[in-house]
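A single chain comes next, written as structure tokens; it is the form predicted on its own.
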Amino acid sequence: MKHLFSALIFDVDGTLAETEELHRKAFNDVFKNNGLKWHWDKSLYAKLLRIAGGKERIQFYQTHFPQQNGLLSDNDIALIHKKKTEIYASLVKKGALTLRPGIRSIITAALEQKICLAVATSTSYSNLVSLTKSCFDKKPEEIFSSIATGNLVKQKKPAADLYNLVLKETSLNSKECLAIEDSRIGLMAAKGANIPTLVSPSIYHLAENFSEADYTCVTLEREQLPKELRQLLF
């Protein structure tokens, strides 16, 4: 029998774990041992999460928060968000991070099962090298035949460059993948290729709008899954 989908395309943060809260706290801690008098609490960072990409959030934060108006030079948001991403890497290291409930059973049965598994991913590929090894004593490479993290193209989600990145790496039609999401963001980026999408909110993305969807379901767990990717993986 011929599958709907050859490939999964997964986002990281938010969709293989629930990050975003040690993404918060690594940002609050490198702000304090900085000196910054800056503190991300959940509303705001809520609303920071639209913007994909550390850098670029932490640009937006001081460009659209009038009292911090060019309090940092590119050069130093360069080194803050270096700075922010070991402290991080330290935090999923302790045993910090768990997978989202239904993740590690998908990604088994797709290794097993022989099929194209795919990251793309506005994140840095250190911070999936941290995911990797913490949840499955693997690199990425070990799981992943194409991975697409945020500093290999122009333009992060919610365009489109990483999953055609994916596309154009792995010689798949749009169609025959199947893009993994928890966020609107991340939806926009895919439909924006063409490729099929099931979202499952994380938690900071529960109220946003899923229209454009194909699937969704509340977590990633086997009986959730669409009928199609159950039939795929089990």
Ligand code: XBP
Given for the second form:
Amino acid sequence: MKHLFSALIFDVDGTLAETEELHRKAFNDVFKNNGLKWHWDKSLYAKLLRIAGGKERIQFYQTHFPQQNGLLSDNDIALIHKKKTEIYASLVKKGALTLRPGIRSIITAALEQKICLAVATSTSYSNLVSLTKSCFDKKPEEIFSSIATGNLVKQKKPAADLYNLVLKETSLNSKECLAIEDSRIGLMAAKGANIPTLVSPSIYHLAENFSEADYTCVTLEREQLPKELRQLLF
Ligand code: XBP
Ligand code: MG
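Any chance you could show the form predicted together with this ligand after that form predicted on its own?
Entire complex below, previous chain first.
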């Protein structure tokens, strides 16, 4: 029997794990360590998450929100963001992240069934390495055969660049793939590449509109997955 999907393309932040509270802590720590009187509380961070990518998020914040220090140059932002990534990596190394419920069994089953696994994420390759090392004790390449990270594309989500990169690398037709996302901007990115999409919203994205999604589920646990995915995997 020919399966409906030959590949699963995973988003990272919010989909593999609830990472955003850890990103938020790393941003706030780096601001404090560098004398910036900025603090991103949860309600502000929810608004800032509409902008994918840490550097872009800092740039957006200093352009659109009143702040006390002078504007950071692009170089300053790159440096601050590099330090933020180091803080994030050390927090992940200490075991601060766990996979979202259902993720480990989807990935284990997909590897057993030899279904192609890929990643399309706005975050950096180094953050993906931290996550897979901590949660799977593996390098990303030992799990995912195609890896599109924010540092490789011109435009992050909601642009379709990351998903188009996966399609190009795998030579798969968009309709053979299923994107798994947690946010509206992620859904827009996958749909922009014409890829059927399953959305399981993460904490910061619960109230967003996912009407364009092909499937939605509250969690990614087996019993909540759409029938097509359950039949493919289990
Ligand atoms: C979510 C993001 C990321 C992180 C910050 O990416 O937008 O920017 O919040 O990551 P996705 P960096 O949902 O596509 O995985 O600071 O490393 O850019
Ligand atoms: Mg996400």
